[in-house]
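Take a look at this single chain, the form predicted on its own, given in structure tokens.
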Amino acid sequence: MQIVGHTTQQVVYAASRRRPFRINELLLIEDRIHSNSNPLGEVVETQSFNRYIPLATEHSDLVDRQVMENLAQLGYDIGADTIHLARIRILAELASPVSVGIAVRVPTFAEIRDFLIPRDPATGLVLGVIRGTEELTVGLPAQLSRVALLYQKDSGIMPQKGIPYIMDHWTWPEYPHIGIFGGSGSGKSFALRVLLEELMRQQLPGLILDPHFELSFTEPFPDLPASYREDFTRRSIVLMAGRDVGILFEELNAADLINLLQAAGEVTENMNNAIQTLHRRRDSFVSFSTRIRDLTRGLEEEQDLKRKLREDDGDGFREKQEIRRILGLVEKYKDRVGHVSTLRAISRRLNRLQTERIFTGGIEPIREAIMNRRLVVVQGPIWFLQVLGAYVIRKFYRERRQYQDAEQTGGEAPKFPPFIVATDEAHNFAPRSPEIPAPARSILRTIAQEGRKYGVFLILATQRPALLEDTITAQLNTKLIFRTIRSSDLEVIREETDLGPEEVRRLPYLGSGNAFVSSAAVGRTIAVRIRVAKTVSPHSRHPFLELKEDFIPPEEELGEALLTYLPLGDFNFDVHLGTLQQELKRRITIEEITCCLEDLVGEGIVEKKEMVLGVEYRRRED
């Protein structure tokens, strides 16, 4: 293998007679003129030609006049030889172009270890293997050779093939936030699970919003070798929104309440002013909603209530006291809350939140898990998670920020640890369009812009990066890009990553579980295959297998049961009837048994014989 054709400081071309080039493989260029070590390059495009596909007639970016002249000068027979060509991207900035004719070879692991392994697996996040390093597997030391087992749908779990890809999370304070982009079936959600497993392995606390009810970590992946398994039950907790956790109304201030109500509909300036005026510290839902209800009644019925108070109509003392209280509210707030329609709008939004059980429980279980360096997964409908998540993230970020600021200024504030916020369907939590209500958008944008200073980081997964808020997308310093097809999403990827045109062209055809990792911390794009997860989603069973196992038609279920009771006859059906009904947990008739057995006779599974006491059914002997 040697350099041919036109070269630059960034790109060279290589040719080989004997060995095809492989996409993404790493090659050493033996040209020490640039430094004390040979430059390293990555194959980004490759083609092969032979006498049946003449090189001279091929139109390709890899083949130009200078390439053909160089090949001839180097002894290649363009009309007869099988020639393998590759475009190689140099992975370090060179001062001058590489010389033509220089040899190219596969490196040893020792030659590129420092370039590819930023951390030991014990202190980094092992996400998979680096594609194109398969030939180097043999030379890996023991501590690197069995940390990233792979999975193939048809083949099951496979040995590690290649150098492990280890993400260095210690660089996050400088290069924060991760985006995981990919279409349905691309492996995006699988990669999110693997990344969260690695966070638990490093005991990094985090809040995970799970709208798909699939991020639990108690069930091990099937057929994992015992040495590869890991128990995450004590490192994570799953909580249900509206049952295990919610928002205590008494803990809300007026600003928190306004943010929550925005999730239930637009909050106008008049509504904002009314809430600021009417909300009192430590208000309960009942006290606040009652105040709005009574003030609404007072504004609508002010004259009637005053008339009733003047009249001596025998009304009871308590009713007069109630009227005086309501009129007192009117006198106090009449000129400060606007029109009665404003109060009704606030009531409607409050009632919607109450109906959705937003104000059930509190967030203390989430706080406790994060303080104990656990991963806390909050599951629920996406609208509920938008509201609850916005409140919890804003509150915890404020506490973390106050603690950090106090540390810097010598003040005092309760301890709160660094933490991570992660979610799938991120474009629903922080949509690009400002017209779409999104209570979490502003706090996620704030964390994206300044969270690294306080040790708060984002992991946002989405099928539609084009729909994710622009500012947030721009702040995701590391992006895992899986198979992507939509042109609008591809355009965002072109603008927001360092993927070259070759990688972008390949995105619609990437196999599931394969990704390009664009990282500012590394300064280049790395092709990665995600490792097998150590746990499995509770929804991982194939839907058609679920139908087969859990939704058996009654007649098939009865037929399977009857086969275990053979031989049977119309003279002893009633003997087994009670047992069958208990087994199948439903009422069964003699006629149903007879029809089912006749169907089995028709299918050739059972044979029917006339006996002295009646008809007998036996399993057919083959």
Ligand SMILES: Nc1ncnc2c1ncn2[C@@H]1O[C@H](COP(=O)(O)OP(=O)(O)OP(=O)(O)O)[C@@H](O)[C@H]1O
Given for the second form:
Amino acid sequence: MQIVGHTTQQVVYAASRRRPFRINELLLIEDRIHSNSNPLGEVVETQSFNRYIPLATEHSDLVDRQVMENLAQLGYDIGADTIHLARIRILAELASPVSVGIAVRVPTFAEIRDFLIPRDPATGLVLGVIRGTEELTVGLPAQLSRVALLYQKDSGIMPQKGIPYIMDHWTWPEYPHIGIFGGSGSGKSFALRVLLEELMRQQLPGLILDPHFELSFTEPFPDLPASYREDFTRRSIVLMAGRDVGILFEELNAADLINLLQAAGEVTENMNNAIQTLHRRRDSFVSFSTRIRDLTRGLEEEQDLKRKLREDDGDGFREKQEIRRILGLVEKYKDRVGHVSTLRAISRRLNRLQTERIFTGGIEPIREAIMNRRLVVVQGPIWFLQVLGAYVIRKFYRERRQYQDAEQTGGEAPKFPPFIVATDEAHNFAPRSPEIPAPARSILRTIAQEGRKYGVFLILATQRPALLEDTITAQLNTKLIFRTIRSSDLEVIREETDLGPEEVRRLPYLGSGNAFVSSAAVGRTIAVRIRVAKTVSPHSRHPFLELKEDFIPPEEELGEALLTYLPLGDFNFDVHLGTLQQELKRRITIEEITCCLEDLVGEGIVEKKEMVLGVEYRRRED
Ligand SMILES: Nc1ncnc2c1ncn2[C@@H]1O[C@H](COP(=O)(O)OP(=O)(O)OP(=O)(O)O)[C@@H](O)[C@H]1O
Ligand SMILES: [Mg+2]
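Next up, the form predicted together with this ligand. The previous block was the form predicted on its own.
Now the full complex is given, and it begins with the chain already shown.
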């Protein structure tokens, strides 16, 4: 293999008569000029030619005239020889271009170890294997050779082939935040799971918002070798929004409340003022909403109420007292809360949040998990997660900042650890379009911009990078790019990553689980195949298998059950009705039983006989 031409200092061409090139493989260029360290290159495009596939410039955008001439000079018989060609991107800064004719070879593992392995697997995040390094697997030391098993849908678990791709999370303070982009079914959720497993291995605490109810880590991936299994049950906890966790109304201040209400509809300047005026410290949902309700009534019925108070109709002392209280509120707030419609709008938003069970439970279980350096997965409908997530993230971020600032200035603040926030469907939590209300957008933007100073990092997965808030996208220093087809998303990827044109061209065709990792910390793009996950989502069964196992048609189920009760007479159905209902966990009528048995008679499985007391059904004996 040798160099046959170049376009720039970074891009060269290599040719070989015997060995086809592989995409993404790393090759060492034995360049005497740069001899103190032979530069490495990565194959970004390959093609093979022979006399049936003529090598002519009009047939290939890989070669130009210059390359053709060089090939001839180097003794290649264009038109007769088989020629394998590659476009190679040099992975180092060169002072001068590489010369034509220089030899190119596959490096040994020792020659590229430092370049490809930033950390050992015990202290870094092992996410998969580096594509194009398959040939180097044999030279791998034991501690690197079984850390990233692979998975293929049809073949199952496969041995690790290639050098492990280890992400160095110790660089995050300098290069924070991760984006996981890719179309449907491209492998984002799978990769997110692998990444989260690695966070747990390193005991990095994290808050995960899981709108798909798919991120629990208790079920092992099927057929995993025992040596590769890992138990994450004590490292993670799943909490259900609205059942296990929610927001304690009593803990909200007026500003928090305004933020929350924005999730239920626009909060106008008037509403803002009204809430600031009416909310009191430690208000409960009931005390606050009652105050608003009473005040609304007072404003609407002021004259009426005053008249009632004046009338000496002997009505109850209690009612008068109540009227006085309401009028007292009117007196106090009348000039400060604006119109009744403002109050009504506040009530509507409050009620929506209440009906959605936002105010059920508190966030203590989340805090406890973070303090214990666990991964806490909060599951719930996306809208709920947006509201709860915005509140919790804002609160924790504030506490983390206060703690760190206090540490530095010698002040006092309760301890709060660095943590990670991760979510799928990130474009819903932080949409680009300012018209779409999104309670979590501003806090996510703040963390994207300054979270690294406080050890707070984001992992955001989305199908639609084009719809993700652009300041945030720009701050994601590492991006895992999976198969992408939409042109608007490709456009963002082109702008926001260092993927070369060849890679962008390959994006629509990437197989599931393959990604390009564009990382500012590494300074180049790495083609990676994500390893097999050690756990699976509890509902990752094939939907048709689920149908077969969990959705036996009630009629069939009844038929199967009835067969075990035979012989049965229509005179004694009721004797068995109780046990049958218990067995099938539903109500069953006598008519249903008769119908079902008649069907079985029709199918020839059951026969019926006239008896003295009535009809008897028995299994047909063939
Ligand atoms: N690293 C991998 N190795 C092997 N197979 C994978 C890998 N990643 C994904 N797959 C296969 O692709 C399927 C889809 O992956 P995944 O659920 O992660 O897609 P997704 O990008 O999250 O899609 P969606 O956006 O629709 O949620 C998986 O069920 C699995 O069969
Ligand atoms: Mg997914």
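Throughout, rigid core stands for the largest set of C-alpha atoms superposing within 1.5 Å between the two forms. Predicted, not measured: the structure shown is a model, and the values here were computed from it. Residue numbers count along the first chain shown, from 1.
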| property | result |
| --- | --- |
| Core superposition between these two forms, C-alpha change of L597 at least 2 Å | yes |
| After fitting the core, G614 CA displacement of 2 Å or more between these two forms | yes |
